[in-house]
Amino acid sequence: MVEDKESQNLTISLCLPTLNEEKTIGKEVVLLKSELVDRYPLLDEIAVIDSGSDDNTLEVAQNFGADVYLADDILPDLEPKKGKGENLWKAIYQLEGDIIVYVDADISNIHPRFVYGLVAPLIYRKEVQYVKAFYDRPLAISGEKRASGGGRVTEILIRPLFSLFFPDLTGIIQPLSGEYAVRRNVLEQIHFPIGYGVETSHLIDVYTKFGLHAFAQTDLDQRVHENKSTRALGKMSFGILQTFLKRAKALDIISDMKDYETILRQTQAIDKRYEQKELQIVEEERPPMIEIEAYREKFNRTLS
């Protein structure tokens, strides 16, 4: 694989978006970076793109060899705004590949194929633009592992959703996993949530833009990190269902549709009496990175 990259004049970035996450950051970089970078050279870089971690994350990122940057720092003249969407939109921007592949940082189970099994499809076939891990996601809570249970908010939300409006997608197994490699070119032209709906907007832009030919997927056996909690879930569910609509409405799937409410409320019990709480949860975007001038200026891009 590596020669056959090298033959392409190929590079390849890692990027690991990190917030808080010191207690896998470091197995992560220390085991990517010794089989993938030193003992075969597959990837040019691992940088991790911070939202501000107030733990330990960028130190032992940073003492274990990978590149570490605040994602406030990347474009700084453009507002900060927080989200992991964020971090991915930027890593374009800092870092140099061909293709870019995003791993998250929290997976307790980490191994090589989780970087080489993504980018495989994009260096043997040249119509593959755009490849999804998927992978069974047993549930963990507390340290302890059940046979299954992750996924919920795809199999809940997305796949009907899927279902209802965009049925090639179905196939997507995996549609929300944090785990994919994509080519420069088609990342720098999708719009980025920065929050919850950074994937499924991928993968309607991406399709409608390049269509169903483009995507892949690679089977990384299994994943295992700390599962959320219900109500953390629906807040996801929330901000993921502004980016569908929004998606929809531009593509004229869904007609005559007024602005939505941004406030989720979620009910909870709190002795013997019932509680409504209001979070305000909007799903802002960035626009495609190859309309910003900077972008432009580092890679020699010009706007078609």
Second form
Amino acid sequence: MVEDKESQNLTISLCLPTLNEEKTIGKEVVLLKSELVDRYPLLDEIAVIDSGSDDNTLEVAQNFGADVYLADDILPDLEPKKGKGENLWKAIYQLEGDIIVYVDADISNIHPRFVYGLVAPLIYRKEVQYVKAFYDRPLAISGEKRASGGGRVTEILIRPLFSLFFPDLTGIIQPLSGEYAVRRNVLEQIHFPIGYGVETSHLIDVYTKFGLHAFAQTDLDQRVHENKSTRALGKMSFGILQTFLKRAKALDIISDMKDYETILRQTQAIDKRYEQKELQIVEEERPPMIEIEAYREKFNRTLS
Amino acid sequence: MNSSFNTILDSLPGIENKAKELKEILLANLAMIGEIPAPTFKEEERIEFLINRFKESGIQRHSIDQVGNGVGIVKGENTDKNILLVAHTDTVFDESVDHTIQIQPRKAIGPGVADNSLGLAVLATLPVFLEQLDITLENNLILMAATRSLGRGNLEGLRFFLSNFDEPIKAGIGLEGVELGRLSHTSIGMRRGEVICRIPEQYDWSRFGDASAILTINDVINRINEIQLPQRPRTSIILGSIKGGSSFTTAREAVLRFEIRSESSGMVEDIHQQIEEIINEISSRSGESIELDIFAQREPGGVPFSHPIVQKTRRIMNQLSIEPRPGPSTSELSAFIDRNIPAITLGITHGSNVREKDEAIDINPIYKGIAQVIGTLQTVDGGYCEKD
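Shown: the form predicted on its own; wanted: the form predicted in complex with the partner chain:
The next block holds the full complex; its first chain is the one shown before.
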């Protein structure tokens, strides 16, 4: 794979977006650097882009040889925003690779396959632009039908929505997985919601701009990470819905829709008292990176 | 000869620095090995990983033998003799335990990380260290990940290899994750076993309240405690664990795990006989079935403190400011002793909570630990450890 990569003069960057990941980041950097930079030079750079951790995430990552950046220090003239999508978007500006691999930093069973499994389709298949991970470990002796193991938000929100409006995209087995590898010329053309909606928006935008054949999926076997609470999943779903509706409106899939609310109301109980908690969640978006002048200057690009 | 050994001593700080430079490779191996569960008799997946590492290092001779040992042989300049570097592959944790390894700047944490994932990681990384340090050896270097070492395994992997490998072995070096400074050169005599007490199905239940496998095991323990142990040769009986019953009702089965240890094999045999008599007596009195199962044993022996391999290794440790702690062990040494092969066991770093799920090792001392192993290897290879 390394030979094929080099024969195409491709460069590959790994971005690990972080916020307080000191427990898992050390192993991710050690393992991926040792195996995929030193032993098999598949990666040209490993960068941690941090949202402002207050634990030792940056020190740990730097100690084991990653390049570390604070998201706020990248493109400092822009008004800073907080969110994982912001880190992913700024990685396009900061990192040099023709391909950028995004891997979440909270994976406790990290393995080199998380990277080589994602970049292989981009190296071997020129038409592939966007490779998405899914996780499935069938029992060796089981021939029975089973669910493909999407998370709760995938099964309750995303799959029903895609089934209604983008049936082609229901073929994406785990649409919300945080691990994907994408060519720069695609990344620079798409919007980046800075919060929960980034994965959903990518799928819709890449699909509408480049077609279904731009996607590939790769089975990374198993991913172990901390489970989120139902309440956290509610917040996530609300952000995703905003992203989705924005696109549905822009693509004229849903007509005559008013501006939607940005307040999520969740109910919580304290002893026997029930109260409603209001949470403002605004899914702000970053424009395609190609629209940023500093980026065009750095990578010698022009607006078409 | 002396100047050459001194050259090795002088090179140790450089080896330590190189080990530090290559820390990511070692720690990556540690994490990947440590996250593969390997309870005794189920070590296949770890061995497969090790063999792949050997292949990637360009080791041409590598194989998995009939008992599952993973072996790689780094060819020496003069291939008549061999040095065997061995680390046991199995751990005390079964597959259901979460084997996630955490890597912090100063510590690595996770089940089995010290015993013996670190030993294996050093074994897997050694070819890289030797290549980077431009070290070639006169003798063949056998890198061996041994299976079936712990508990009922009774060193079966290493014993099998030593019985079937038909080339001469000059010396053996055992690698254990902890403790740095360990310099085991003798093995004490040991027998390891279980006392299993069961209440038979047709038990006389009119003995209301008396019937309990736990009470019977308690009786056995009290009687074992009464056995007179001599001060010389040093002898001990270690009661390792007891298990019995499941709730509030009568316990039908109880198990006591123990080890007899002594500097004298006669004393080990004598205590074994006494425990057998205790069990026969209690069994005939209570009507319960009591079984004594001895499943592992070691014969005492080893190389003396004055042996050049011990003396030279102490000097290597002193040079690296490691405080040497020579002494006996019940590790792999016993298998070497049975075959009259001079051998020592070395520890790589400091650790805590060994054999607990939050087992931890210190990362910084590892570099000294590796320098010590490579220095010892070169010293054996150079012929500085042979008796006059």
